[in-house]
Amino acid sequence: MLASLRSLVPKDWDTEYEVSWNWFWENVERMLKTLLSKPKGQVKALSTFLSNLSEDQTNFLRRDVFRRFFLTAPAGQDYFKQSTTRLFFIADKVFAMTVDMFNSPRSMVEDISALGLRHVGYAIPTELFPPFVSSAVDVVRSITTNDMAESAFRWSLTLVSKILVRTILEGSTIVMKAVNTNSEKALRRAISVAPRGRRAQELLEISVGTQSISPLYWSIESGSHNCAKAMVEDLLTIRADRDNYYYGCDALFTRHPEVIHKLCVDARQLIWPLLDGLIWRSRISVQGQRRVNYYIKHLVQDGEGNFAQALEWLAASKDPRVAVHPVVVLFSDLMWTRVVMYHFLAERLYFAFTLAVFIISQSVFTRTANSQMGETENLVVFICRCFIYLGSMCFLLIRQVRLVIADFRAGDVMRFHGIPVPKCVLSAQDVGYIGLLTTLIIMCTQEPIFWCMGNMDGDFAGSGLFTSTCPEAVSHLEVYSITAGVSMFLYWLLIMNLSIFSMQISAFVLVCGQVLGELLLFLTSLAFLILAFATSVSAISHQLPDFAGKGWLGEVPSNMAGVTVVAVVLPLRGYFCHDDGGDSYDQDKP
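In the form predicted alone, let's see this chain only.
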């Protein structure tokens, strides 16, 4: 360093400067050698002091620190409006930080810098730190006679406060000061002095050491939505400087790739200004039309080249106003027509093909009471059913296992009575897939052809290759037929997803879904009224044979059947039946 300094100022450098330089660094060296051995003893004394405090002494430290601080700096009461429990927690963290500063200074500097940046957002005056340090040191001095512990506490807490003050001074930019006021006008005035090339950085990142804070995110989290809206509009404004154009879209999505999700959760009213900023419209019209540019790259693809989750986040917000925004319509249509449609169509066509194969194996080639299927028909049915078990059942099993594993890895689960349940099994479509998978597994275990494998050529009707009429399969036919019918119904329900290719059919399916809920409520109320009238009739002494019944429930079942006929069947038929053998009475006739 001496040689470098001497070479920089060769004309002004003389022996007096050299003597002064040597004297300065010799004193620094002597002071460092004196202090190098002290931290080891100081941290031991401080740790012993804090660990030997009783519960009463600890509570005294917690209370007296803030009591003395508020007496010394009354303005500090405006920034400590938390509960007593919270204040005690802050005091405990302060005492713990003084020990950690000795044990792990490097990590503590990073943590304190991050804490200082948060104090920037809280707009904490730096003038309050010296009184707080003095109050804490006075309290420690009042309950200990160990000078080394007191000096260690004073040195460590002073260093912590200096780091916090430096961080706050460096991070208190004019933008953060405007955010604290939540004034859109103040923010625009503050950012107007920044160069065009640095406006995005001023709004997106404030760095102190290795720590950084985003003014945009801080304004969203602190509720300063007026400033947040002004920031979004300023970032997404195109500015020109001679041959250079400045547009903060890339900087915004590079710094905060999850900004769409952040706005959907914490500031939904800012989604529309953000999407508006992704559109540029020319001020010049040609033949009644003008050029429009859509900047949707970051909505389609993330920084790593994968599909972005913007559409998923927007769909989860369930905001119809956002769904019809031109930017959302454009990039969702682009993803559908270029990528998603082909994968969806391939999966749906494969599912439709498996349904056709299932129909062939269960409904087309069937045996009746008067005829049996030949070996050719048995072979076709065997091939179709093997395809169903291998190509449909195994496919559904692998699909559901992958979804469950992905949900557990992502932590996307819900707990019912302490039991984690992946969210992939909570949607109606996935419930249908799980039901279909379950019925197919039951069918596979009850498959008559498999049970007849060892007795194909026995002495029974319909014997032959891949027969299903052997005596071993008779006991399994009932369960197999029921599950086959349920599977067929589920296949038809799940293939209704193909209605998405027609907006009219999709609207009709949606309306039917809403009507089914209302129909369920109606049937529930009807069952309640039938049960009410049936039990009421049972309590009446009567001689009506249609409402007479025996059993452990008495007349209730027969009464319910009679009331159901009166409420449902007779209005549909349009006349009442009499037990006297007479003609029916037509309600339409006088």
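Here, rigid core means the biggest group of C-alpha atoms that superpose within 1.5 Å across both forms. Quantities reported herein were computed from a predicted structural model and do not represent experimental measurements. Residue numbers count along the first chain shown, from 1. What changes on going to the form predicted together with ligand HEM:
- Once the rigid core is used as the reference frame, the Cα position of Glu304 differs between the two forms by less than 2 Å.
- Taking the rigid core as fixed, one finds a CA shift for Ile238 smaller than 2 Å between the two forms.
- Core-superposed comparison between the two forms: the Cα of Trp313 travels less than 2 Å.
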Second form
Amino acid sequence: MLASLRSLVPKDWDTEYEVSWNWFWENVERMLKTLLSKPKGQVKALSTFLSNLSEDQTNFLRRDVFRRFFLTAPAGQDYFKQSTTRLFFIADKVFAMTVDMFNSPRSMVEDISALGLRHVGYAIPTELFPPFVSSAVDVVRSITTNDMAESAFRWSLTLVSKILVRTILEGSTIVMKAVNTNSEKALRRAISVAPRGRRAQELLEISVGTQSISPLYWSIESGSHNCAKAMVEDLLTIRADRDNYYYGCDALFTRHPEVIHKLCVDARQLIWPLLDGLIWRSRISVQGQRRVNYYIKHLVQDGEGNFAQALEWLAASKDPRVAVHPVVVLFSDLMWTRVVMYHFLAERLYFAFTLAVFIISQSVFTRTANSQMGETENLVVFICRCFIYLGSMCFLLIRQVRLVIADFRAGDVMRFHGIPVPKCVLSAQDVGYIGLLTTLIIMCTQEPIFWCMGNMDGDFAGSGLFTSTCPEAVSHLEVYSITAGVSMFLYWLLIMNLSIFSMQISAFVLVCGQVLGELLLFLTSLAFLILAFATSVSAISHQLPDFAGKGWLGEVPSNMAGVTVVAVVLPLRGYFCHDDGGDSYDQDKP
Ligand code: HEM
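Pass me the form predicted together with ligand HEM as well; I've looked at the form predicted alone already.
Let us now look at the entire complex, which starts with that chain.
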């Protein structure tokens, strides 16, 4: 070191410099040597002190830190307005930090910088830190006689406090101060002094060391929505100087790619200003029309060029006002017509084709009571069914497995009584697909043609190539036919989303969906009333043969049947017989 210094200032260097530098570094060395051995003992003493505290002592520590602090600095009360539990939590954290500072100083400096930036958001004046530290040290001193533990605590907390103060001083920009007042005017005034090229950064990032905080996100999280709105508007205003245009759209979506999601969840009223900011309208009109630019790149693509999730988030917010914003309309239409429609159409057409094949195999070529199917028909049915099992069942299986794996990988899992359930199985459509897959698998296991494979030319009616009437298949026919019926119904149900190609049909389907819910409610209440009347009639002593019943439930089932006839069948019969005087049902016995 001395040699380097000498070479830096060769002309001025002399023995006096040499002596003084030697003296200085020897002193530093001596001080360091005496201090170097200390932290080991200090951290041990401090950890032992804190871990040996009884519950009463811990509570006393937690409580007294704030009591003493409020006595020495009454202004501190204005900031600590949280519940006692929260204050105790903070006190615990403060004590834990003093030990961690010894054990992992590097990571602690980063954590404290982040904490300091949060304190910037809480708008804590730096002059309150010394009284807080001295109050905490006083409390520790009052319950321990161990000097080593006390000095360790003092040294560590003072260091933490100094880092916090430094972070607060560096992080307290005028923008953050304006955010703390939640005044739109104050924010506009604060940002107006920033040069055009730096405005976006001032609003989006405050860095201290390796840590950073976003004033925009902070204002959203702390409920300063007036400021957040002003920030969004400022960011999405196009400015210019002689050489450049300045528009904060790229900066906003680069710093916060998930900003749409954040707004949908935490500040829905800001989505509209944000979307408005993505439109530029020319002042000049030509032939009654003016040019309009839509800046939708970040809504379509994320930073890595993948499909952005903006549309998904906007759809999940279920806000019709947002859905009709011109930006959303434009970019969703673009996505639909240029990308999604062809995939969707191809998938749906394939599904419609499988349905047609299924109908051919189950409903067109069927044997009746009087006639058996010929070999050609059997062959057609066999081919169709093989296609269904390979082309539809396997396709659905692969699709569903892929979705489940993707959900587990992305962590999109919900827990029901501790059992992880991927979110993809929770949508109505996917429940339908899973139902169809299940019924097709059951059909495949019960397929009569497969059961007859070993006995196609036996001695029974309808024998021949790919027959399904052999004795081996008889026991499987019932389950097979029921699942085939359910599958057919599910196929038709699932093809209904082709209705989106017509707005009118979609609206009708939507209304039907709503009405179905109401119908279900009505039927439930009807069932409740029937049960109520049936049990009430059973309680009455009567001689009505129609309402007499036996069995372990007594008269209740027959009463329920009777009440159902009175409540449902008679009114319907009355409705249909209205033309012939309306009294025909009076004579009829139900
Ligand atoms: C060495 C000094 C200090 C340390 C180590 C410290 C540490 C902490 C910690 C760990 C939290 C919890 C943060 C979180 O998990 O979100 C916190 C929160 C907080 N601190 Fe400090 N703090 C110090 C000084 C102060 C002072 C002097 C004040 C004000 C008078 C203050 C006011 C607050 C407030 C208002 C909160 C937010 C509580 C809430 O609502 O969650 N802190 N502090």
